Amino acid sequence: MGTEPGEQKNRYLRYLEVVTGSLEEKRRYRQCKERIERLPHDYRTAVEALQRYMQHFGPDQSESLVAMLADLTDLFEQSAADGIPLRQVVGEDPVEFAEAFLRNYPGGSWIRRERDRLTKTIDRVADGMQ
């Protein structure tokens, strides 16, 4: 009694998703990147810089990262369409904007985990609890 070809394909796709991540998330990510490419140059450059920053300090789950990128893209598309100046969108401090934006997305980041690990290690050693 063998497996049906459709069942084999579904099993393969589930395995592939476990190994490489959600195919749906990859599709959504590519769509966001395409939308970003269509933004006016200054908005596109700003989104790319924010995305780079947020990938380091943002959530470590792909689902949260893609949702964050989609929301960021929505914000900049709408701002460009409404003619809102870039500085009015991000304010005077882009890092403050990025940090405020990141607070809307759950999940840790590798940097946050390493900060926590460093603090715990030093606390443990300093308190003599080797």
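Note that the rigid core is defined as the largest set of C-alphas that superpose within 1.5 Å between two forms. Positions refer to the first chain, counted from 1. The structure presented is a predicted model; accordingly, all values stated were derived computationally and were not measured. What changes on going to the form predicted in complex with the partner chain:
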The other form holds:
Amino acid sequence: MGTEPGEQKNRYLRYLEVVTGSLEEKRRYRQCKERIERLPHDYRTAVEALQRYMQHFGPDQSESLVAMLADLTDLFEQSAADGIPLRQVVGEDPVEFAEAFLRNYPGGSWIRRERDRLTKTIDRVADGMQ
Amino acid sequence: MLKGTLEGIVLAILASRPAYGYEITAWLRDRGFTEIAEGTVYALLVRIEQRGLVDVEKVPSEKGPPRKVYSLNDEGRGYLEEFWKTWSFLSEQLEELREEGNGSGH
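Okay, that one was the form predicted on its own. Can I see the form predicted in complex with the partner chain too?
Let's see the whole complex now, leading with the same chain.
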């Protein structure tokens, strides 16, 4: 399965280029990537790990994807500038932080669509039976 | 435990004065909410900004990027009022339960 890492890596770009093809979004995405590269090593590793998690569970539309990445970059740049230890930024449970953060951005991976589907189906039948 | 109330706490802090993210987390830590992550407060600030409960001003800082300073707007004040109502209801109900529990022991 030699193609898998490449597929992972290209997922963001694929959305950006295929879904809307907005040049402005591509520019903002590249700016974020450059800002992330300038972060101290441990902060950068953390952002990249969060980004990876969000590729699977986060929004799948380029607009909210770029907005999310920009907000995430803001947080880590500011935290690095203020000297806030990484543990204090992401907390004891990074998944909890990542999920709280993800909920702010519309659209989503299949798993979020399935959660919405469950909620809607129950709403429909529960209301229908009343 | 804090999940539902953190939003109200942050809005209440902003009701007294504008603040940026780190100031809010520092305030919380000073008062014993030590387990709250900076990122969690930040995620909450992003959310209340999206919902139009706060006004945001970018203020330059000596070190690092400009800071986003948040202040409560009318929409946010209305929301905070609702939060206090819900909170009063909850705390009254809990107090009653506690009294009932204590009462049965006598």
